[in-house]
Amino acid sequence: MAFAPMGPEASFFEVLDQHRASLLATLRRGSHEPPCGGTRPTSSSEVLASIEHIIQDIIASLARNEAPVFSVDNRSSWENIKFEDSVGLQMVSHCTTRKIKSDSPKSVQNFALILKILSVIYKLVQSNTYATKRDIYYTDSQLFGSQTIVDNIINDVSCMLKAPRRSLHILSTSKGLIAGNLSFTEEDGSRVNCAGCSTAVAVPSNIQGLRNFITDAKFLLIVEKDATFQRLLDDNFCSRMSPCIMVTGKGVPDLNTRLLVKKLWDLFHLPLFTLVDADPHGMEIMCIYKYGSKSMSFEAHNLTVPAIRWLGLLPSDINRLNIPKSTLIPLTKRDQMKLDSILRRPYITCQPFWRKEMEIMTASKMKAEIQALTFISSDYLSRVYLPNKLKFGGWI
């Protein structure tokens, strides 16, 4: 199946094609290296055996009149994180752990909640059924207290069992959207075509079950905010720049949006770009797509795409385009703390152009939303800014 050409002439994509050739050459140079480990799909029997082993250890502790203890990898410490250019942030193999004791007033509730989640997972895997994190929360909302607590414990259990969430039969509710020159088959056999839709397609909740992907896209654009994504749809950006794909995680991306971006990279090795606000929060979101996060570093190989480039909005663009100060927003103390935190991260040493952009932001003490470009004209983003960036290689 081929998509009908609707966008610019082939010469428009010359720099993009060169960028893709460079990405492919880098991949070929690294092909002699052994494949990275990562969190592989775990069979149901392995998950059940792991949980049974944990329960046996608890029984053995009780038989010795000892209080059972869970040892959980400390996902919140930078000491347990290493950085690799080809993967991003990943958890070291021998990391420090924290003890969750059954006889400590501080941790006894967490101990009980982990046991509860393990019980739920065991039943799901054994019966070959699936549940969302929200479903699990509502099995005993009073016990869990909040959805955030459930989410954190599921991540701890996933890390403890060394199994991705899908192998635990736990699904995440998707919030992301996708549009453009892409089609695929869902797990139930239905065919989804994202091309030619005036509205976007919701990112499916089971990325692992998708198959038969087809695209002739020249690039994939990751948009930080839903409002910007919808504006680009309204401006027919996907048709103007066809063939292309556009994705949004509606802010901080959910797991399924990240899995989809990673899957599209692995299958097609398209140039990937981010369009985020010129502020520390936008940069943080870009970093999550590109290099991952501390909390999910144990699953980095399945989630990160270091080939992603920063297309905009760059702090240097604010001066270059003469965006008036009245449309900018002063950096808050929290913004500056976030910026300082990003500057200390290990991947900044290999991103000198990022550092320069952050120094511009720090010096100006101002940040800008993508919407600041509407000062020039209402469709400047889709008509001029993005096409010029893509045509002339305006990414870092």
Given for the second form:
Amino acid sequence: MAFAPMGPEASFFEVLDQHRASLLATLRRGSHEPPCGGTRPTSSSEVLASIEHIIQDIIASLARNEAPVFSVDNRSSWENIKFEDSVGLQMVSHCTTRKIKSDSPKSVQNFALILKILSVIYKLVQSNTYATKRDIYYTDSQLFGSQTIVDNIINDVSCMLKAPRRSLHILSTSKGLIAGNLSFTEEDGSRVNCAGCSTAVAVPSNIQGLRNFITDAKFLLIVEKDATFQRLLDDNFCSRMSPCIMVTGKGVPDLNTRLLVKKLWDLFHLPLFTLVDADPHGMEIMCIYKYGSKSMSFEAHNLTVPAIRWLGLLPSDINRLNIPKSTLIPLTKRDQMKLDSILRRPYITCQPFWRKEMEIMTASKMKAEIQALTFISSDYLSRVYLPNKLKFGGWI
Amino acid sequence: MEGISVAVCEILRYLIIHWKCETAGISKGVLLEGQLVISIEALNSKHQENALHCVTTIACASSSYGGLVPKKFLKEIRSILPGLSAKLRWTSEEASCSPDASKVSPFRVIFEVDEGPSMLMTDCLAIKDFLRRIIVVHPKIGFNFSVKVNGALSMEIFGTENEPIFHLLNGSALAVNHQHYVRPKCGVPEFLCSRIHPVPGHPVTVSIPDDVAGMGVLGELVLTPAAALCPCPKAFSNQENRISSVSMFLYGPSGLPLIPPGQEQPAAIFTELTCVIDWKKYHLCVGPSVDYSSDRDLVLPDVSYQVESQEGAQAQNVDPWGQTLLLFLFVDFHSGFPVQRMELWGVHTMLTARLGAVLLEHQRAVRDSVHIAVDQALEQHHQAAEAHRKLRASHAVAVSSIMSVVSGSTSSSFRQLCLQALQELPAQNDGAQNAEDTCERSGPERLPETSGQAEGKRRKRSAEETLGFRSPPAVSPPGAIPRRLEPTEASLDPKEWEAGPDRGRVPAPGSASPESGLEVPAGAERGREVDHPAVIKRRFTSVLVVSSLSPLCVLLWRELTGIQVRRGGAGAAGRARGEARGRLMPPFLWLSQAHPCSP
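For the form predicted in complex with the partner chain instead of the form predicted on its own, what are the coordinates?
Everything in the complex follows now, all chains and molecules, and the chain you saw is the first one.
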């Protein structure tokens, strides 16, 4: 067994342990409610049958002399999203739908591309092969136009078939990294130890297939940016705070990173913290981990971890630590709009402390990167800021 | 001696010019108002064989004839129409015995002429053309035109009073209902947008040539062009569309047509007007139109061009799915120019004779202005063409995706249901076809068709469809026959088909063998049916049947989405069908060539 790095003394984790206990208590209270809605892993035959059903409907409407239409749940409207503290953002059961018509020049391209992706999925599921979204894009890049179009259509199809992306045999390229006290076995049997190497391990692409997770971690730290993540690795943060796990999604997290965080939470019920920039974009990323996004709201049950807490960088820390204004960045108009939009979201009502922090940001009209802390000292973040926050419960 | 049409039109011109002068003092842009009744009563002539004695009455139902002095009117009209001088009567004071006597009819002009029946028919058509030309620019003037030949009465009312109107900056108005300019198309139940959307160009000042100025007509004229596509490009978003003809309408001062009705287009006008547009700029190749038929309820253009297709082959008839570029040229006096009745008359006469020369003298300015209008009008066309291109491309993708799933499925119940649904299609297609036949036959200008001809045409059409969509050897690529049956989904992809026949014989490494391509992979947990050779065989048959029905699927798409296929001719729609066929035929061909029962 690998040599376990010496972490801080046991008393350091007292507050963390209390936090964990309270999280578990909350979980026990809410465990009676069965999860509703969302997608569940679907068998291949079910996916094939769903696609056949859709094709059948199209042919039937052609036979009726009607132009075929797809009805897709309208996920772009907040009206169709409900917020539940225990789940995050999820779709309402009877949400409004938008029609993708085959006889309108505006939507016909979308209609055709959905059919194209359905036929690709059909082929993948039939042949039991997997493809990434990028693969699919390159099969006919001329036709698809851009990767975003493919991504959106895959989300639509996933929502339409009520099946997670994995069941559709579509993989997303993982960009996330993981490091710290964690080991697991991949689907092919290879054992991965995230603590064993000085560099981080890439988040695997098949999260469903991972088995035998082992960890003693006291907490999991989600770092917004890869640069900060690497900096913490260089500063031996994982060893200093051992046992712990660090994850980064390198900005807006991909599906696999979110699935992994969710899986770790489901398995170990670790306290989870986010370290993001004190700006609206950082908050948005934290919200995606915690409450999910509108576009993936149909899969919220598999992706969101409402137990996540905001560790830093809090806008109030900027004043508290006397970070000079010169290291701060003024809020742009776009930032302000983003901030306003977050303030309007349903989950902000149950986060009075967040609201307070956001009001501080609005009042100061300034935002700060995590790197603003290097003004105090180059290793202030890993040696002082984070340990203190963790030791004394400086999260909200 | 002048015919009835010339006399009627000249009198109407005189009246409208008179009204215009009367209202000139009010303000510019006020639309002329009035109701005119024109009736021709023809009885077999007692003096002449094969001739009709026609009594033509032009009456104004209201008192808007204003200060028209009978003596002056008669004098001036007689000078314009010397042949009629003896037979023209002003009868406003006389008691009338016509059925319209109950109506107030303070102005009533009657003239009598003897004409042959065919001449009378031509005259009536010319009068109708003239009235249509008038009402599209004078929405508040209405005409009641009736012809009674030996007791048989036919009556038509012309007017656009309650119709949408487009007001041009120069004070002219234009009726924008497309029905005035094109005949409703068969097969299209209803246009999405029933209007034309005229785009005005900026007014161009043109001076009257010096040699004409001597005739007592002085000053400057303003030419305002307006361009529009008809029908509105929005109506064509689902169809292949191209500009198939260009129609020019020339209006002089007071909104009167410059070229007298019934007059054949002089070759010179055609040549001279050609200079107002740089056709090459729009990649249009135009030639004179041969379609002068006036027997339709449309406003006849002064000059009509037929746009040749890009291949250079000139279509024999006006493309039924093409669009017409309408170009209106309004010539009027410069604002504030004092206008007298005889001056107006003189300018009309001058423009009729010399318009080409006037335009040539200001060619550059006129062309710029016309181009601005045409550019904007064609922008709509380009957008519609782009929308159509998108629709067509997307439908091809959708159809091939559906076919890919249907042909690749291992679920017999699914294939069966698809097959059943597809089997329902032919009846509906026949129905659509019959409707189209009916529509074509009921066209206003169509000659009665014998049942034998119709039957022959249907048979021909059916044969065309069979050849076009169902006969595999017609487009069979060389070297395709030895291909082995490999009904995997991938091989149904038309692109791969195009990649060459060798692909079929030598499967790519890792690709499924002919049989294994149909098998459910071990990993796919499908609890439906295990692929047994018998099942595979059955599936082959099913795939073949379903694939053979794919042309029907395409036909239905066509019906639904309005992609129309032209029968005969090398039109763009024909090309569309060719393309659809090209995309869909390979899998079908291939499946039919490799016998389904050879496992």
